[in-house]
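In the block that follows, a single chain appears as structure tokens, in the form predicted on its own.
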Amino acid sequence: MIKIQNLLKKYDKKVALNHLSLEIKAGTIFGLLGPNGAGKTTLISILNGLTKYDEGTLSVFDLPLNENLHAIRKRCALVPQSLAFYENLTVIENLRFFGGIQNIPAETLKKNIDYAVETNRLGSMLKQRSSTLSGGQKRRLNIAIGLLNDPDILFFDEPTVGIDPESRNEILETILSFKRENKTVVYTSHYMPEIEKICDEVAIINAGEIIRQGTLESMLRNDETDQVVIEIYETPLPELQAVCEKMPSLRLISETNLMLEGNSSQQVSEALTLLESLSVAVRNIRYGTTTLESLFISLTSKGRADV
């Protein structure tokens, strides 16, 4: 369905994607997970023809991307992180406008609008001005606009940013329904419970490179590590840096996470004693990469990207 080989993208001298290779199967929900600046949005932009790349080969639907961009884009949709509609228009006016600029025939557009409205539960708010919608409803309108061309591939770039848990779950259930309709979904997120809930396969990207890929089950089952993730209450970075200087086997991940290289009871005890002596409060301890979050932290904690 989507094949990428040796993809290189630079912004001036800064490498955003470093000879990245990736394959996404048809009919799957594929999660693209990575820290800020890892290259996720750059990759999505390239696949949608919004950004040029420097080297490599890409094909979608077994068609080379550059030579078939128009035909490919007619079968794809991008649901961006930002809200991409006119807030002064009503819901139905937005749907008709964005369908119209895609030159979708009137009869097909009516059917596709009905499908988009039903899928995103927007029927009761069609005449409502979009600016008056709740955060979750605006996100659903964003998705509905992406469905107007009845795409075979949907790209979602952080679609649940800034919404409440109930709205997030509604959107995730909507995305799961696309798989039942044999659509392919490429989903980027920082929020690992979302990835765990909906994705068939996951690729973890860091500094423009794929550092792990596979099904969630295989990634977690096959990973062997002697690392321990110590979750702490938010603490100023200078204080945590002082902690790590006193115990070299501790690595700083963030204001709320430390990584201990070694999982013996003596090492864990020494780390907890040190943290207590410096008034750093511990929330939780997790041995090994028992969750996607701990695997993600383990793989991306070194060499974080800035691109």
Contents of the next structure:
Amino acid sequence: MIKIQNLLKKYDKKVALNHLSLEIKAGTIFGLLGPNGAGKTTLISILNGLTKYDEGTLSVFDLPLNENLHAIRKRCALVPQSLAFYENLTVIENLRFFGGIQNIPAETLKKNIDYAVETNRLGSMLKQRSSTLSGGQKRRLNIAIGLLNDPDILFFDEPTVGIDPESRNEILETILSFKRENKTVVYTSHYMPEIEKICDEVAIINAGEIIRQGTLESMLRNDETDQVVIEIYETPLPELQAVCEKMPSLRLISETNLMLEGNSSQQVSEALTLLESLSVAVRNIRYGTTTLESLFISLTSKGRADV
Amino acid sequence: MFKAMLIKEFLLVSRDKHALAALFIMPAVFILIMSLALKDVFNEEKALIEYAVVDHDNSLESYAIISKLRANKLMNEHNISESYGKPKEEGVQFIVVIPKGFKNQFSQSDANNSALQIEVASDIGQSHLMLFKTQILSSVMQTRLDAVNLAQEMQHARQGKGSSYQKISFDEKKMMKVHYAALEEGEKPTSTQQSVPSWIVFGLFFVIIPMSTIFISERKQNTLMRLSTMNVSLPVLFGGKIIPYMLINQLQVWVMIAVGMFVVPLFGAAPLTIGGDLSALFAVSIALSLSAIGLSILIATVVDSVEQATTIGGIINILLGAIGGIMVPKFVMPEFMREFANVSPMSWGLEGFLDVFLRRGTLNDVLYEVTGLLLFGLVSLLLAAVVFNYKIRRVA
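Shown: the form predicted on its own; wanted: the form predicted in complex with the partner chain:
Let's see the whole complex now, leading with the same chain.
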């Protein structure tokens, strides 16, 4: 679906992408992780034809990007981090404008607007001025605009910044639904749990280079570690902090993950008993794995140390 | 694509109360105020001079002059006491003191000590003083002529020639006829004809504020970037701005003309009439609109924030207006300022509109101004495109 080979991008003398190669398969949700300034946004901009690159080859839908930019763009959509719509227009006026600007035939546009509205649960607020929407509703409108051309590839640049957990979950569920429709999603985020929740494949990018890439499962497997990751159903943080205080070898990773230092059956049994006594429901136990956050920190800090 | 752009831009402007006020209400109010404020400047029947007379001579001659001054519609006499103060204190611009022995001027060749004294308020300009002196001279001359005519008539009567004497006339209407270029016989320019073009031009350039505000918000919110990913090219993007704002500008022109034709007369000033060709009016307003929009887009691409756009846009607008003869008519400017006014596109637009409204111009008459305005607009758009591309590349 997307093939990048030996991509080089410089800003004056500063290298932003250093001979980067990457392949994204059709129908996957692909996570792009990296610290600030790693080159994520530059890569997304190049893939959308907004930034020129210096060297390398890029193809999307097996078509060379530069020569087929117009055709490729018609089948892609970018959902930027900023709320890129008109606050003084209503929800429906925004959808009609961004649809109309793409010269989508009226019948198709009507169908696509209906789909975008339904997918993002905007039906009750169509005539509402966009400036009066809540943060989560604005994010959903931002995504809905990206669906108007019924794209095969969707690029999300940190689409959940600054919203409450409930709205974030709704958006992540929406993005997961695109997978069922065989759309390809390229997703950048700083929130590791989001990437863990929705992505099939992940690439960690640092200083313009891909330092690790693969399926989430393969990346998290680590036979040398004696850590155990206990996946739990979402639980309020104060309750989880109370659990960790009672058992110091348990470490809180996120609202859905705990890390147990030590993999003996006695330690695991103790931890599970404690969780059960506090009514924290366990979903899965992974031996010999790490978390994305641990992996990310170890890889990117190594990169920084090398620099 | 253009339809979507058009609807979007109209909706955004129509919901921006400040933009609507700047585009429609502000110039309409200016037209009304300036037409009313200047209506007497073009009215020959209205008194322009406030004066008072102190007569120490109390002669037939002094009385004759006072009577003639009173009959002059350009001047309005005030009564003041013998112990009068300065002109400002008496509420007049001039005080004419007729000294004792003034009548001797009519009978003696050397009457230096009996010259009229004219006291002038300190804020009176040279042109006003000249006008007043001319009126005084005219009254004195008329009085002298009356005396000569009377003496001649009496001599004719004594010689038994009856009423055969032909009086020497000093009637202005018999001596000269005034005709305003390009106007019908007896027709005069009005303050409305002068004010409406000025404030239409000024109002059209106020698109700078709403347009640059929207454009900068689009840039900051990455909406323009999003539009780029939707295959919206730079010419389409600029076209999507030019067309709606050109329509808004045309609407402004006709609203202002309607104000001049129908609202201004309700307040006692003369109504606006369109003397020239409609094709010339359309040509000037479209060319002026392109130059205002070009400048607006250039400002919107150069500045980095809405605050900068409103401040810089407002300052540029006022400067161009002041230089271009919008705020101060060019005919009262000194020669070098009149030359300097030609650097402002507002001046070209104003000349074009004056050609249409005042000088009954045709398309041919406005060709020079229209060409200049179109070139100014196109060069501004070209510069805006260069700056926009440079900034996009720098950000990317």
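So that the term is clear: the rigid core is the largest set of C-alpha atoms that superpose within 1.5 Å between two forms. Residue numbers count along the first chain shown, from 1. Treat the numbers as computed from the prediction; the structure is a model and nothing was measured.
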Item to check | After fitting the core, L148 CA displacement of 2 Å or more between these two forms | outcome: no
Checklist entry - Can a Cα shift of no less than 2 Å be assigned to L47 between these two forms, given superposition on the rigid core? => result no
Checklist entry - So, does V117 move by 2 Å or more at the CA between these two forms, with the core held fixed? => result no
Checklist entry - Core-aligned, what's the Cα displacement of M259 between these two forms in Å? => result 16.0
